[in-house]
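The chain below stands alone and is given as structure tokens, in the form predicted alone.
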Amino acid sequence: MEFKDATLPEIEAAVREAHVAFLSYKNLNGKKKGEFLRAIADEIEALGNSLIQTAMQETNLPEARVVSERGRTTGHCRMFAQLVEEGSWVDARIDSAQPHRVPAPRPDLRKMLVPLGPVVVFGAANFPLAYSTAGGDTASALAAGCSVIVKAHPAHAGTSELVASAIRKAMIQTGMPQGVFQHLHGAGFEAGQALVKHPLAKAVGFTGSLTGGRALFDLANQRPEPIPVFAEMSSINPVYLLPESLAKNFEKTALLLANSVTQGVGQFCTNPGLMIAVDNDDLKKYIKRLGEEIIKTPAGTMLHQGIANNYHKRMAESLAQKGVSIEAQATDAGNNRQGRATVVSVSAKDFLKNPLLAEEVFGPFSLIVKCADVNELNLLAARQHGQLTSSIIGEEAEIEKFQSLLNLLREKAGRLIINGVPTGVEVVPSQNHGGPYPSTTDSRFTAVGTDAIKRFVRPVAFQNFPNSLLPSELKNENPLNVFRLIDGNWTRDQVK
């Protein structure tokens, strides 16, 4: 099915409707917003097999993966429904007036988080459901009290349209303001640029390439009124293989990393694109065993032709660099939309001299960096860019000897992993899916987990407000079930 790109007048109308809807939607209580989010989840599930088949046809993902991703999407909606119904996320704080304080009286001050306004969400190429139309960005923005304008990804426009229809049904069913969710198509850059530049847009959520994310970030900051952009962009997720562990567990580690590199044809933002180890006989054994697994992995069809073309291009560029050699490569299936799993290696000396080798190759690709010794390994870690994740594979006692490395990686990544792989992002409150630039544009926030809501809110303090004019979360007789910090003590007000 063909989908028409939104025109500038249609974009203008959509953002203005989203703005008008926001003015009333922002005042709804957590119970009403939770009802809306749960209805979205129910309506997505009600789409049934038509959604699954459409997503499979557009992305070539297997049925099990699409079903799993649908569950993650509806789970996200219900998770945020529970969050806003419970209410403590607003971080309500009350410092009561002290009129007799000396040398000066203290005014009554109350503070909470409030929504920013209409949020522009860009559908992600590699997650047609979980990071797209009703994905984590949309769910968290709606939970915050923001209206949302989604720009569908053209690679799975039909899937996006189906999910949008489910959200519209949920809006009607729960009596939401017309325009609280808007859905637009645009195969080129024009629609996205117009949305970000619109003066009524107040924030942006994006998952994609460094080039795309940085372009949106720059555009948002060139506006007369700059707006926040949370863009998840580029991460090679280095894995540090410590010597003692590699000597004892090279085979187990090789299997673990081979599965992670090739999972989903490597099309995950947490794919381990870099392995770093001291060059010795144990590393040679590891590379041999890893190569055996890589070679027998069949080439897989990638999500769309653009991703496949970029993978082939970036891999060819990497292979052309000085000192880079292929350690193992899966059989070429002869289809230019397929991605061959590939592992290459290079010396740390050549890696450090060549910034291109530190760039992401999105797909089933990983680069092994061979260090002359532990000092060179630490030097390489110090030169790393910001990452979503960094992993250490090592014995517990051995890792204790590498405390300096562990402390350094805390400055380089949003999630630190011991004896595990970065793929498999759990959707739980303690998750952090963000990191220092260039992995994201703002390392203070996460795209996954309940704290994702904080991307689309800001604090507001209310000084000397009469109780009748305060938001319900800050009133003395609070009717909501929320935690409030009152004069330094946390208290929970029960539902009345």
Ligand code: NAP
Contents of the next structure:
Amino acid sequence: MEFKDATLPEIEAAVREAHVAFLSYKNLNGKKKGEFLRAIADEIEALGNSLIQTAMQETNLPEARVVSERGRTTGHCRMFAQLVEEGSWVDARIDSAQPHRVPAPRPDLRKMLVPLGPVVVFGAANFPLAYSTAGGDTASALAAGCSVIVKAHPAHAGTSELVASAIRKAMIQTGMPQGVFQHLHGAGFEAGQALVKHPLAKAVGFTGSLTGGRALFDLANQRPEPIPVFAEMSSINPVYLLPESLAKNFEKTALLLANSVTQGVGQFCTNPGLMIAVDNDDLKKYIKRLGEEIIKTPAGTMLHQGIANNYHKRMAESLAQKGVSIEAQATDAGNNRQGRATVVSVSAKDFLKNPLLAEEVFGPFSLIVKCADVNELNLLAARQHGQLTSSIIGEEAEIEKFQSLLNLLREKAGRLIINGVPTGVEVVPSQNHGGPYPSTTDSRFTAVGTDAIKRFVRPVAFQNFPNSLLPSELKNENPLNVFRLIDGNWTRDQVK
Ligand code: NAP
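Show the form predicted together with the named molecule, please, the one above being the form predicted alone.
Full complex below, order starting with the chain above.
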């Protein structure tokens, strides 16, 4: 189905409506926002099979994946509902007045988090549900009390339209201010850029390419009033294969990594695009076993032609670099929208001399870097760019000998994994899905888990406010029963 691109006047109207809606939505209590988020989840489920079929047809993802992504989407809507219904996330702090303090009296100071304003969300190509119209960015922004303007990804515009219809129904059912959620199409950069530049837009959520994310980040920073852009962009998620463990477990490790590299035709931001190990006979055995698995993986249809073209182009570039050789490659299905699994290798010396090899090849592709010794492996780690994840495969006793590596990786990645692969992102409060540039534009925040809400809020302090004028969370009597830091103690008590 064809969807009409939003015109500039339509974009202007959408942002204005989102701004007006924000002015009342921001004051709704957690119970009301929770009802809205739960209704969104219910209405997405009520779309039933038509949503699943549309997403499958637009993205070529298999049914099981789309069904599980729908579960993840409704799951995070309900998770944020629970968070805001409970209410303590606003991080309320109260420091009571000390009128008799010498040499100067202390005023009454109270602080909490408040929403930023209208948030522009770009649907992601690789998650038509969980990172798109009602994805983690939208759900966390709505939970925070922000209105949202979604720019649908053209690769799954029909899926996006269906989810938008569910959100609109939920708005009506729960009496939300009209305009709190806006949905626009635009198969070109104009719509997205106009949204980011709009003076009433206050933040941006994005998942996609480094080029796209960086362009939008720069645009937002060139505005007369710069705004934050939370862009998740490019990560090759290095996996460090420690020598003793590889000697013992080369087979098990090869199966684990082969599955992770090829899962979902490699179209995950957490795909392990880099494996780093000391070059020896155990590594040869590992590569042989990994290759056997890679070769037998059927080529899969990629999400859209642009992603497939990009995969083929980036892989060809990588293969043309000095010292790079193919270790294993699945059969070419002869269809240019398919991505065949490929594992290549290069020496650490050639890798270190060639920055292009450290760039993401988005798809079922991984580069093995062969190090002369452990020192070279450590040097490679020191030269890594920021990543969403870094993994170490090794037994506890062996990893203890690599304390400096572990210490270094903490500076490089947002999630450190021992004896596991980066794919498979749990949606729980302790998750961190973010990392230093270029994996994201702001490593201080996560895009997954309850803390994702913190991207779309800012602190406000209220000094010497009479009790009647304070927000409920900061009133003396604690009517919402939230946890608060009162004069140094975390408590649900009233102010004495
Ligand atoms: P993309 O090209 O970055 O596009 C994502 C969204 O941002 C689209 O809606 C696009 O608009 C918009 N956009 C991109 N650049 C823009 C600009 N300069 N100004 C305004 N809007 C802009 O990503 P994609 O289409 O999803 O996939 C392309 C490549 O991105 C992939 O091949 C892959 O390399 C990478 N990617 C990475 C991840 C990851 O998690 N690391 C995820 C998905 C994709 P239009 O659609 O209108 O062009």
